[in-house]
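Let's start with one chain on its own, the form predicted on its own, as structure tokens.
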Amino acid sequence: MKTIPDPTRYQQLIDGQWSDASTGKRIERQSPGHDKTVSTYPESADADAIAAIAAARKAFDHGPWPSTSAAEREAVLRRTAELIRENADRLGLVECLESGKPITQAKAEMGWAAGIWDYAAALCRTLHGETANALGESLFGMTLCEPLGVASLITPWNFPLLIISQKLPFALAAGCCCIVKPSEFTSGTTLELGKLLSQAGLPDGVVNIVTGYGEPVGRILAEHPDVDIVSFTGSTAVGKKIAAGAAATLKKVSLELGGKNPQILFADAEIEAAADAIAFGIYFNAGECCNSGSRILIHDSIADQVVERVLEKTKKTRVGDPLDENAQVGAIINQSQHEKILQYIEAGKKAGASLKTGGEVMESETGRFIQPTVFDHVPADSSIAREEIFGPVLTVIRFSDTDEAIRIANDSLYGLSASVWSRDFDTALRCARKIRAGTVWINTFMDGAPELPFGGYKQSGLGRELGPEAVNEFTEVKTITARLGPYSDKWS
């Protein structure tokens, strides 16, 4: 076990300034691979989510940055990007340490979220309306790109820090103004990126950040009638709790949820290529991912293959402390999750399913570690094959037609995203327009870029992130209609 640093002290950050919560009450944080406490952040109560929401309405209302011209948002986001990639080696040690991801990976993230955050910026000067010059010589019409208000974002344990660059440089970025809650268990790089954006130059009250639970936080966040978007990712159970909670004020809600993924292998896929992804996809972020490819659906004529090389794959995965570079895989995020996946390896068992390798408890002094876990011959209608387990456990399921595959495939509450391998163009393509899912990758898996957007179909979610929609999520768009020349009467 490396060496731990001492626990870092947080506060809230509201209307630009940092205090402890309103009650004094504090959340502990244990490091998921060390057992050691790593982060204490205030537990913002009621009175502290009303006061971020009335710093963030007083900010859009009456502050600067609403009407900031596109040049200086530009300016303040890709000062963020740098001042994020100056501190990775921090944050990304933050993030491992909170999160029980291993410190490479954690460190990468750092350089992804600096690239969505550049991209963001980008963005900001494309923002524009349209005119209408040939509604006749009486008429001219007009559509202003307005931002949409106050913005509460909302994000998971996860990706702490790249889900919220998802989010509010998009926001920022069309002139809202935000509060942000961040998990409970993975707060300490959103407070730090705090601290970034006020180095960046931005005004006080624009992004104002508030930590605790779901109740009474959260709830507020999703309810307040001073809030005019919600955006939500996490479970597809909260999500629901989400949007009912800003229905009441008819918010706008931007959702995305979670995820059973399939990749399908056709007869003719590379099938080295295809089991290096399909390891990567399950065992990536411990499985700990919405993305995550768990549900495998392989031709009858190529799975005894593919099966026995993702295996040997899975067998030299390396499990260890997060702070271990060599390590691939780190520490389940906290007890109640590594109980549900153990709970999702015996269901499996008891469904039929052949276990090939992993399904224990990894031997550790400290932290949580559960072994890298294939199934094959996996029953399509178990649970295992159709509920997010959120860990590394990976489903094989077995297809003998292309049509088979589909059925499969899209038999699920899910909608997120999904890779199809084969060398033939109109099979691949075919699936993919196919598939009701909003990502489809075809001969990879798990790759991306800011310029492409990202969000499910289904119960996966809605809305999108990233991509030249991203922005629009956080606009209204206003018509303005204008007579030329005299009025002319319509009643008399």
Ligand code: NAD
The other form holds:
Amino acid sequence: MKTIPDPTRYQQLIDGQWSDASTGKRIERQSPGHDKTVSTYPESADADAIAAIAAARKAFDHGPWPSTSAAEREAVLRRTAELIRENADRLGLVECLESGKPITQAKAEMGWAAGIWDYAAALCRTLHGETANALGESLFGMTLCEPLGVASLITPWNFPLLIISQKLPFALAAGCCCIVKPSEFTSGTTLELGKLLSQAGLPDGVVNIVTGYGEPVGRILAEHPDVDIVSFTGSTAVGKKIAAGAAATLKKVSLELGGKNPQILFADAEIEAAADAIAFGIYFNAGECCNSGSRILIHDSIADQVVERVLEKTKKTRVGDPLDENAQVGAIINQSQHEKILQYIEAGKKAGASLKTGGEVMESETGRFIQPTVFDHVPADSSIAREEIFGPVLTVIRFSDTDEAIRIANDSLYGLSASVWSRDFDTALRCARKIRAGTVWINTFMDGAPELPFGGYKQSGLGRELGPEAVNEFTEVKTITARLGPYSDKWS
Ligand code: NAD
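Swap state to the form predicted together with the named molecule from the form predicted on its own:
Now the full complex is given, and it begins with the chain already shown.
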């Protein structure tokens, strides 16, 4: 194992001031790959959450940000993108140490995050309302696109800087003021981002960052009457609590939740490419990925061949020290997730699925590592076929015709993403149209760009991130109607 740097001591950010939690309590984060403390964050309390909301409210109601010009907002977002790139090595290291993901992937994610800030910067200049000029001689209408207000942004641990970058630059582009709560496991890069935003010229109070647990901090951010929108990424179970908490004040809710994403391989699929995408789709980020391609549906005629290739790739997958530049899969985020994955592996065996490889904890001096695992002949109604495992565990289900494949693919509470592998355009596109998921890839997996909207059908979420729509989540439309010339009586 490589040398671990001394822990970084972080503070929370409220109204431009860095401080400890009002209670003085702290959270210690141990690296999942090394069992060493790498960061400590304030365990923000009720009072801190409420102070952060008040700061964002003040910045929105009285501050300059909501009325700055699009050009000024664009400049701040572009500068932030540059600063993320300039600091990518440091940010990547923090992300690697706190999350357990491999260092090369952590650093690459910083580039993707910066690209989203650039895209949101460009959107600043396109925000506008419309005019209605054909309402008759004496009526004229227009719409204004206004910032929604105060936004609570709550994020999970699996892609900390990337996921906040799918929310915050769009909220800022719209002119909103924000309170951010990162996961208690991986708050470091979000707090580092707070420093970069000040450097980029963002006024105090526009972005406030509190750390700590879902209870009380996340709950308060979701429920508080001074918050106008809560944008949450995380588990479906917590997403439901957020929606319930937000309902009392009918605030807008945007949810990016879990998935059990199918990759469907038809008889004419390109086997080499699909096998690569299957291994990447399940082992990337140790399978701790909302988009993880965890359900593979393969046509009977090619199933044995595909499984064989996937097993070869699985056995060659390099699991190890997240700081090792050669590692492809790192450590599991925390003990409870580690145990949950192992319980699913046991459930798979009990359900009669055929364990082809993996299924064990890997030997290591420190940390938590699980072998890349493949189950074949998985009963479609078993828990490993239906529930989000969030680990490096692949489930293979076989099918004999297109309707059966689509039926199995759609037989899920989730609808985040899917992919279709076929060289036949009709098969691929027909299947893509029938699958109830927010993203469907054809002959690829987890490809994308900030220009393309992302979000879930069914219990995978509400609303869309990325793409031109992303900024609309954070705006209100105001209609202005004017009568030209003399008023015509309506009552007398
Ligand atoms: P989680 O739901 O446990 O926690 C997410 C965040 O919510 C954390 O910041 C947590 O502190 C906070 N939280 C917990 N309880 C809360 C409450 N009662 N009120 C308000 N906030 C609360 O999720 P996680 O374990 O951090 O992340 C894994 C989950 O996230 C998986 O289900 C995964 O599919 C999902 N995810 C979805 C996407 C997507 O874009 N759809 C992306 C990444 C992760």
